[in-house]
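Only one chain comes next, encoded as structure tokens, the form predicted on its own.
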Amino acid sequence: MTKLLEVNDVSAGYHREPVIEKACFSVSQDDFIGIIGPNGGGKTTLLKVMLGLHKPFSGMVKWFLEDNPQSARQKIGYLPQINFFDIRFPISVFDVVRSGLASPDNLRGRFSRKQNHHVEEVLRLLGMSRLKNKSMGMLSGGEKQRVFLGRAIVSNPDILFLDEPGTYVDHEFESEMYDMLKNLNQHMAIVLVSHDLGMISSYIKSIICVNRVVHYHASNIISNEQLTTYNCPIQLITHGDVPHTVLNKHTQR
């Protein structure tokens, strides 16, 4: 399977203090990776390093996308944990989602009929069609999150990064969202940060456990042998067909 990016022995942090260490893994075309760990363990920092938004202390992140940086940007979708948005800015739901199709070659913001139709399809997928002409400032937190998710996926990226996408959304849409991500994974890689492994465990294919030291597990189910090998204290309990995983504290670094 085609490799999209590779993380080689990366350490990173802030003010010379390491937050993540020994990160070594790759992301391929059909991957659906869940990044888990305690609050403050380094999950978001790892995601930002992968995206090139934060420079590592050591190691390297290598991308295998197109040589043209401008073209490569269109192949990456990103939904950050917090979207800063001025609610006074008069922009519609439709225009925010469509902004995900903007490129340096389209500085005047002229979009084709086909592109506009695709935005309509994304809004329909997210259950936001009826609000497409609404100003963003009039939406609830959950509705805004749906719109920002739409902006992240509208370009049909090769790889989609999501930092706690369930934040602010209601439980009904949260379940629909993960089903939708499972379908999207048929044609794009997904890297998902979440604190709720019980929710995502039946969707993801592999796990990155982050608590300063980064451990990669090539499955969404972790055996006792792997726990010993990786020194990653995770207990697995299965109820029916849906695995539930509980993350405990890492005792060694």
Ligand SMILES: Nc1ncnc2c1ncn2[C@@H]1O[C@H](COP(=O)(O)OP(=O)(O)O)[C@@H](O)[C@H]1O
Second form
Amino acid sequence: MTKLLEVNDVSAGYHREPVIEKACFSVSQDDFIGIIGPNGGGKTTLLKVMLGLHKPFSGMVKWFLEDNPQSARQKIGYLPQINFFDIRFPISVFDVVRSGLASPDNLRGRFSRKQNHHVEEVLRLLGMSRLKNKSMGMLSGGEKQRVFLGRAIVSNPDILFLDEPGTYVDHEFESEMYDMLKNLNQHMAIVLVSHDLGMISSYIKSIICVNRVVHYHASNIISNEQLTTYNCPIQLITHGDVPHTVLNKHTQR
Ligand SMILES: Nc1ncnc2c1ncn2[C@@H]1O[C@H](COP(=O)(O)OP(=O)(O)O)[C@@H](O)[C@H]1O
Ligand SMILES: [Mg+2]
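Would you mind generating the form predicted in complex with this ligand now that we have the form predicted on its own?
Below, the chain from earlier opens the complete complex, with every other chain and molecule after it.
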């Protein structure tokens, strides 16, 4: 399996205070990794370090995408954890999704007919065609979340990072979105941060528990004992018909 990135013994934090320690794992082409852990445990920091947006104190993140930074950018999709209350800018839904295709060639709005058509398709997939000319500021939180998901996937990246994508969307779209991610995982690696893996536990192939110390777990079945060792309090996970382990919230030390 082709390796996309490697995280080697990474520690990181802010103002010399460590937030994550001992992160050691890699991400390959077919992976679907679920990152779990308590609030403030360091999940978002870990994603930012993987994406090169935050410099680690020690250790290294190594990418195996093509060397050309421009094409590498197109190969990574990222849905950040955002406070949507701050978004008031007068840009249309269509333009936000299309901005996921931006490159020096089309920064001035020179997009091909094919690219525009592809944006329309993504909007359709997300059930947002009707609102494509609306200004972002007019949308509900869940609608904005869909638009940013569209922006993250429109370039058809090799790897897609999602930081708590279920926060603002309703239950119905959340389950639609997870089905969509399952399909996308047929041709892209997915790294998903969520406080609740319940709905997607059967899609996930491996789990990372982040509670300052980072534990990689190479399967989607994880025992209570392991969670206790990881000191990772999480919600119940069931796997439907798949042979499964039920994860209970365990006591924090
Ligand atoms: N920009 C920052 N400056 C200082 N501290 C930060 C910053 N971002 C996050 N932190 C702190 O780092 C810790 C981990 O945060 P974060 O990675 O956002 O956790 P999670 O995503 O698991 O909730 C928290 O204690 C948070 O307050
Ligand atoms: Mg976070």
